[in-house]
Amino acid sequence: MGDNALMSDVLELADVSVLREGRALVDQVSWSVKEGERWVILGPNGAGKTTLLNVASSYLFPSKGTVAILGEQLGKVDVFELRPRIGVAGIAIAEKLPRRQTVLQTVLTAAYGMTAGWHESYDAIDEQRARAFLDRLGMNDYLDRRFGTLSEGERKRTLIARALMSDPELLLLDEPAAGLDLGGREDLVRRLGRLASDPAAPSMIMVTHHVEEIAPGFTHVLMIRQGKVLAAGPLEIELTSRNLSRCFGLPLVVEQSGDRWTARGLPMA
């Protein structure tokens, strides 16, 4: 398809606001994500990052503006047909999953768009795919462990494998490294980097408030503060000390070292 008009964006927000009790959680956001891009949504707590992700997942409708996800406009599409095309991994999903199910069952049930239930006959091919995704996320030794007994890092990796199970065209990750220790974070960032660098992987959007959690292979950043977009575009252009300082409201220095990012505050004068 040479004609750009035919290339529908993975996500297109036009002038989107989300109002709660008169307050704008997201304020006049326009943003588009093209196929194959890997976006990070960066900003302080309460900036509206998770609200944006909930809009992108079709679970939250905007108060104003229009949202198109995978070429379908919210409000004009059956969201139950749209949702299997979107993979979501985050804390909200974890809380809905049965703690007694094994890791393998937790991932397998996603192929059927369910959070529970073990009565269906699962195809051998589905089981092979579930095992392959878990293997890719370093969960091979945990297949029979109950989901409720996992550590935070093991749980996060299981949820990402689960989100990949429906072969989504868009993968949404809500703070995948939150609550992990340094080793767990580095392991997860490395695995996300492999996934992000795979041309066959879906378009990805990840919410975080730490630049250290940006995996290699991510291409773009959207910075948000108090519901408004401060910057949006390629990482190497927009992830600057100036933009990050404005985003978090204090002087910060950003450095890129190899394919990773770090940020620190300036010493007090």
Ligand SMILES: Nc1ncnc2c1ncn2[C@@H]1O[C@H](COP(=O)(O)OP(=O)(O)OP(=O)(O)O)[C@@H](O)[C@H]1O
Second form
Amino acid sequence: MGDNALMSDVLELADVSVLREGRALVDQVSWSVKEGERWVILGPNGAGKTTLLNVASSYLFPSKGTVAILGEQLGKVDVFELRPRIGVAGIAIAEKLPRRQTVLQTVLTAAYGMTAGWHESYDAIDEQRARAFLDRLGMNDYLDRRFGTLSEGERKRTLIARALMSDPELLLLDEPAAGLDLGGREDLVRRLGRLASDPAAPSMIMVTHHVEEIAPGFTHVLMIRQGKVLAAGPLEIELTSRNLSRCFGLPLVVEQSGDRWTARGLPMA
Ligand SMILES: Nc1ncnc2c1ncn2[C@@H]1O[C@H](COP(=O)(O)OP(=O)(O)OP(=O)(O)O)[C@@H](O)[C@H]1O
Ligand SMILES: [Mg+2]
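Please give the other form, namely the form predicted together with the ligand, since only the form predicted on its own has been shown so far.
Now the complete complex, all chains and molecules, led by this one.
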């Protein structure tokens, strides 16, 4: 970390827009993530959450505005040097991974920034790390299973282990709990909670549709609707019934019980 205050910024978006076919998918978003913060992005289908994550992972260059990731400004930095510092787990990546590769290989190849390939030359150290991450995600019994045969939940946990493999400074998770059953969700939330509460873990940004999926240890929320920021700040302040109702466009009541959140619609009058 340097003297410059900007250096402690994990992510700094200033007036960022992503325009496609005359439409703003992301609309003048200014947002800053500081070291140690764990953010949740909430918003309805089509709000621009995944598009925003693609910007944050340096895979999408915005039409307008400036983006700094881990202190490096997009457009000025070699993204191939930046990308290994960012761990991404989302559906788009799962689709690119070879289905016949084993779970262990799937995680191990991330160390080399590859989506395929198996070499004799993998370090014993790397293999140890891959096994440790898979263990942490509860995937110990699946090391030799082919990636393509995994259930939704097993696949998600493998992807998170894979994203951690490059020892990223920033971890981006796009709907990690989507498609999981109740037990699977609770298990993942618990594991993400442990990760979020670990001071040595990377900065985290997680996209979700459900406040029930916000793990303990997450600190901030960004709410977006139609590409625009509706609210951004600490969960305790911004995750209110009023904000959530505006975000999803219907009357909602949000409650915090212990270190978890719930939301439900108001009964019809
Ligand atoms: N390349 C593109 N060209 C035109 N429109 C696009 C393109 N990519 C995405 N969109 C549109 O941009 C909007 C935002 O998409 P995005 O995937 O970011 O939404 P999201 O908030 O992640 O939604 P979901 O909750 O369904 O995953 C959607 O209406 C989508 O159809
Ligand atoms: Mg999405």
